[in-house]
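Let's start with one chain on its own, the form predicted alone, as structure tokens.
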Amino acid sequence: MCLVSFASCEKAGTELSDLMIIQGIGVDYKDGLYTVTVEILNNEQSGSPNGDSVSENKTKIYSMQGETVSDALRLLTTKSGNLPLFAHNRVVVINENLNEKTIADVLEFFVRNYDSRASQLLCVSKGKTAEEIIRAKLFKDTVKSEILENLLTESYNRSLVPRVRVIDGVNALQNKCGGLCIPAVGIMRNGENEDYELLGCAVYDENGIISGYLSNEEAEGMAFITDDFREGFLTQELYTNEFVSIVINKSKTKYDVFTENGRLKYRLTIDVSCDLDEVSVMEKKKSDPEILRDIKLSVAQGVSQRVEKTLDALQGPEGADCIMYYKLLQLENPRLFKTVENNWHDVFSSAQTQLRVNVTIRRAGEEILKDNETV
């Protein structure tokens, strides 16, 4: 009885074509006032049995101004006509320049908002504003922010940048110490249409001010120094002049730190996992263990060159401590980490790193490359 009465005091719900189901949500600041463009499904087509028979576009687009990114948000309302859905939403562009704002304040919103969730993934627009990113010149027929949303996903299983979920961009600027590295993401010309391109990350202070940014290959080290790697390709020459493409299947880093004449040092053993792909040496006048030795030479060696170059740009003048040092020194030795915690900057910039990188062939793809020994 108590069941059955409660469900009759129960309001109706909200029909979804009364709704703005938003896909993807791009953020400027200038002026004094944040405009948030965001894309919406169509819900005019949605309702329709073929899915085109009202209109041929899947999505609109909408953007608005206010003084807060809440306050844009719901104004859209007056727009669209209908109540914003933010439980959908893919992704949160955020443009590269936001003058005396942080990516903090954009976050607070999204942090702070009962309906939105903590795994919306981040990226920042560079060279083009988060509307224009939005409103890129796709080809028809598309959810612009679910090929943004794939584009960040297979990027990152593919080891080239990191995931940044809202929840992570928070996490990250809680600590004084740490940095944050978000995917880059800008536009370019495919014949009369347009695509999104990777272009590198964002290198964020422990302010949320924007200082740097990383390559595409200064990214890819990101997951071999965190230990985040899931899945990699590289092609790598070899001393003999002929190159090999490699697949990275599996990969493990362990830490150790410590000190050294007054001096904070950390030492990485990467464990690689590697299957070959494509070998273009086939001399006659090696044998297969010699090739074997060559080839694994040359992987470590593409594998440190590229630690190497995310470790110097982000212990240069326009880098910050996005790989986590910090906590790692915390974990290992708190009492020395309290010392040296309000002048970690300095620290950071200043500290070595020891690379050891061991690789194993697991499959060789050729009959004539076999090893005797254990590689």
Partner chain sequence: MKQRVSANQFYFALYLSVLSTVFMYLSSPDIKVSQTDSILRPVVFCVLSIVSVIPSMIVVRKHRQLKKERKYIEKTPFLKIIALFYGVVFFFSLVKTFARFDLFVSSELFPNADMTLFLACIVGVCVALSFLDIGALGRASVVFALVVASSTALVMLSLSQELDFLNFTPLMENGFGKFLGEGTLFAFQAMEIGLITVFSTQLEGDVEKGFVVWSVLSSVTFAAIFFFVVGVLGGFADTQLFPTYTAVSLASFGLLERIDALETAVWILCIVLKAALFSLAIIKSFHIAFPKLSRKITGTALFIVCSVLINFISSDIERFSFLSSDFLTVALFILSTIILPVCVILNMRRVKPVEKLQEDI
Given for the second form:
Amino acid sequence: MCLVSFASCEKAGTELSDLMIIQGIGVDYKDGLYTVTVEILNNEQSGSPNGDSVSENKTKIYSMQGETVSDALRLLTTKSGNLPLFAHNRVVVINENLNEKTIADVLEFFVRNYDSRASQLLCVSKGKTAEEIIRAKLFKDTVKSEILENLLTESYNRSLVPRVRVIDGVNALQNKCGGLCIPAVGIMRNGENEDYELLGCAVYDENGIISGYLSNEEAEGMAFITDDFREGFLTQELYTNEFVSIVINKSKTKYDVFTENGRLKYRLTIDVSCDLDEVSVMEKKKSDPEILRDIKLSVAQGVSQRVEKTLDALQGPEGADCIMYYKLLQLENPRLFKTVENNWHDVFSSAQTQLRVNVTIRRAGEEILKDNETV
Amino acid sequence: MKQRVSANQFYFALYLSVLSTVFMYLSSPDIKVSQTDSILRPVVFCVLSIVSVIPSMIVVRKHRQLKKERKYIEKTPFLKIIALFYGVVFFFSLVKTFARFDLFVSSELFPNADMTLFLACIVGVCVALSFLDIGALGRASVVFALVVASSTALVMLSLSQELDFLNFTPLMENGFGKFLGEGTLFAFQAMEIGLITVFSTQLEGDVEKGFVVWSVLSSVTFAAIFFFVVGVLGGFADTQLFPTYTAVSLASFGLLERIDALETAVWILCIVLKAALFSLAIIKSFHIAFPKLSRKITGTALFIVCSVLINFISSDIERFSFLSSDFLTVALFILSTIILPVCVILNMRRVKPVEKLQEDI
Amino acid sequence: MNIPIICGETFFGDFMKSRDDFLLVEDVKEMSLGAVNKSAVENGRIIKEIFGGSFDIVVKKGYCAGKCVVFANCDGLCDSMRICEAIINPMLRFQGELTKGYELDYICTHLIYSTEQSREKDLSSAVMMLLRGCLLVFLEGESECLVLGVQHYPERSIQEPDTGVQEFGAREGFTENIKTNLTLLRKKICSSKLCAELSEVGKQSKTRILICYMQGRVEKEMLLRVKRRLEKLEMDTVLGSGYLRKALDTKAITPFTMVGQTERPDVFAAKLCEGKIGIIVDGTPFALVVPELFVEKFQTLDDYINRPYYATFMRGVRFLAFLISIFLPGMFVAIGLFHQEMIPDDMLFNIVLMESNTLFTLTMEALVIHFIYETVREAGLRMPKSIGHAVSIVGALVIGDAAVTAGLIGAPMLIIVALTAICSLVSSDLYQPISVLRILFILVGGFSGLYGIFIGGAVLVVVLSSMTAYGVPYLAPFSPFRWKFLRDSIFRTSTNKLEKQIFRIKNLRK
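Provide the structure of the form predicted together with its partner chain, given the form predicted alone shown above.
To see the whole picture, the full complex is given below, headed by that same chain.
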């Protein structure tokens, strides 16, 4: 009897039914107050114990205000009556207008909270508040944070934007030299409904404040530079009005840092391996042995253009060292790094990059290729 | 009758015990765990442990030579005083282990729960296990080692996808001297070396060779763990109280994410074993110091005092800071591995051959 | 079942002493009847008297060559036809003269037809033989009696045993008859090295036991210790082999036992060949084997008939099933209450939906359903077989459907318990510890999560490690680790390799 009473009365742990499973968090800041919007799974649906169908919404959305993120989230318990579980949070959306506060302040809660995972994704709301992103009216009853997470993950898998987790955010901002590129998301109209869209990246400078944005095109080169390329597509004009589409399935970047005439120089050697997807050239040209060389040249140019665009944007007035150039120098030449550490922003802006792209065509569809030349 | 334990099994137990130090490695503002130096610090540990174990090894050898005289040695008043010191040193180490575990549990595992009962239960379990003696603990450690090693290897395998070479830093950025100091401080946490003297009469087999293997294997394991902590977390490691735990929380196997709870549960095996070993050492030491005191009474008293003390320390983080201060760590290590074993050797030298002793009686 | 005599060493010893309806071992003194009387009639009278006139004790008086002769036997334990035709008839019809001074010898060699013959001077011993189914023949003027083996017990035929079922093994099992069991064993091991020593246990029941071993393979010290322990056993009645476990087990406070039990002669023979000691107890088909290792609980005879890869696979499955049956419900409770982050997102949502409408807490739910399961199982075991189906249907309906629909328990917990129940039956020898440990781990998991479960697991492993029987560690060859012996543990290597280095239990001694 004692055991039975103990088992039923002892309030150890949290019952599953008392949990509030948080799926997404949006953070806005206005007039000295944080507005935190959370999307939680609706586990109070009228379901049966054997999990039969339910008729209510899948998720609920709450917004609270407080002087800190933690302060605002505490109000959540009083609103729903359940205990928040951050462990399943998929994404944290930060308002782009969080200029008065640094991103580090926002991340402080997630770093300190034992429950939240360091791998949850970060993104910035562009043109909308974080609350609007979380409350977006999507076309069907679904978990919005899951859709948002899928968008960010897929974009990362296609090497369009970097993957930024809480841990990456903290790591980048811990060093006074490094900046951070966080994917930016917005909302677009789709008939009566709304859809999420990717709007490039927000560039946070060394102080953790947004200094500018990279467009989708400008952000595409990031993966090549940081050697975090997963898979990507490239369409290049091969000849006039004749195009080639390729799938880049592998890319490896090697670095070399050196000084020349007192200027810091980086040499990036990018080895790209790709498959031909579509070659829309005239039939008689297809048999031309030179075409392979031209495709490779074209791909190399395409990759170079992407990288250069990204470098131009990041080394420009609204840029920051989001590509870890400082870290490369620190590892390569710690002494030199110490001398330029305090003036890194300027050094980075003036640093030169030499680019070398090696292209290998792995598969060519129905055509047999004779060799894999280096361009 | 005292249980005997093979040297290999004993070192298995010590290996798990010393691993718990790394699993619950505490970040400190002075020593940055995110630096690549962390991976090399175990080298200092390896060298230092081999040097510091020499007195304990002499004790083991002497005990084997003086088998007949052993019971007379245990009756000498000087040894009783040494045993008392040993008891106190290991008591501090035990309290420190539990206090660190309490901090770990209350910060990472059950932040909202009242830990009083949980901690008391663990202390009770560890003291109870120590009654089963070193033979059982040694044999059990082989099974534990299998579980811990396989789960740690799996986590490392999973974390290998998260490694980023840009997280590493230049080696010995702050100079060799500082690196050596940090490494030495890290090595001084291995209080387990002192246990060799306490259990010297129960060890069988090649103790010296086993220790070298233990030392090298421990160092390699530490280095591997720190390699993953640094490579996966980078600077983030310095923001975390228990960086090893945070690194593990990033591991995932397909659908299974956040397996840190499972991994930390496995680590608890190491902590339980460590606490049981130390409890046994304390009970054994006090039994030599006060032969009339029964082991059960010593164990019960240890359980009560330890539970109360840990809950006292648990309520204020500053008390814990004192307990884990560098000074105390160094003092306890030197006392248990150098000074006290040397005293034991000196005491043995004073003992006459057994024939002479019998004549005296 | 009434066991009137309780061992004096038990905790309740003193309490029992004060009660008249319990008799302590110290009080049971052997009632010596003295030597066999020269008066045959007097012997017959004493026998009738000590049995209180029991109707099955037959005492018949007659004359052989002019001398009074008394026959005494226990009806039902003897072959009556054989007694009449081979013993009574020739003796009573004998008209000649018995050789003077050698009367009994003459009777044995010239008159009766019996293969088992002996003589007994002590009347108490003779009575004991009577109870074993022998015929006692008292001749007037003789100070000893003839004891003739004419036993014929009511006996079950050799059948396939219900426990330890083998797919490819023999279809015969031990019976309740000690002689039949020894015969079955001899059939398996046709060797002069097989030794079966007869002994008796139980002050009152005088149960016969056979201590079996293979000479040259068994370790003498181990054998001596087993014998000593059995001799020291102070029990009044021994009605089954389980009664001897207490004497043979070396560690009292543990849910596991180092005394194996089998109903199969082939398994028993295999264990003896490994140098173990077997004990066959009269009146029970379950024979004991000491010492038994933990790893043996996962081995079956089929493993040695199947291909090594399959045997290894099945041993792995059995071990996994054992772990699941102990830890799974506790782990589910622990994860559900403390470590929800471990459950994948979608699965968590479904589990939460199903569990949110149940009445009990997760811990209570687990306990309730296990209680229901154990009750149904126990009822199924004890009830008459004719109503077995009815209980199964009720059990399935109550647990399977109604409890879930009524919101008493959630479907996930039901799945967990069903899986656990099936897994726990894989190693039937371990069912007892499994069922108790499972409940403990549910409580520990509900109180302190996975950490509690692993601490509990650590305690279990240390306790198992501390177990040694006759110098052999229970967890061998894993702890202490013996690489050489792993070839037939959870793994099973090829028969060639096993034959090269034949396993002997004494090699595993510390």
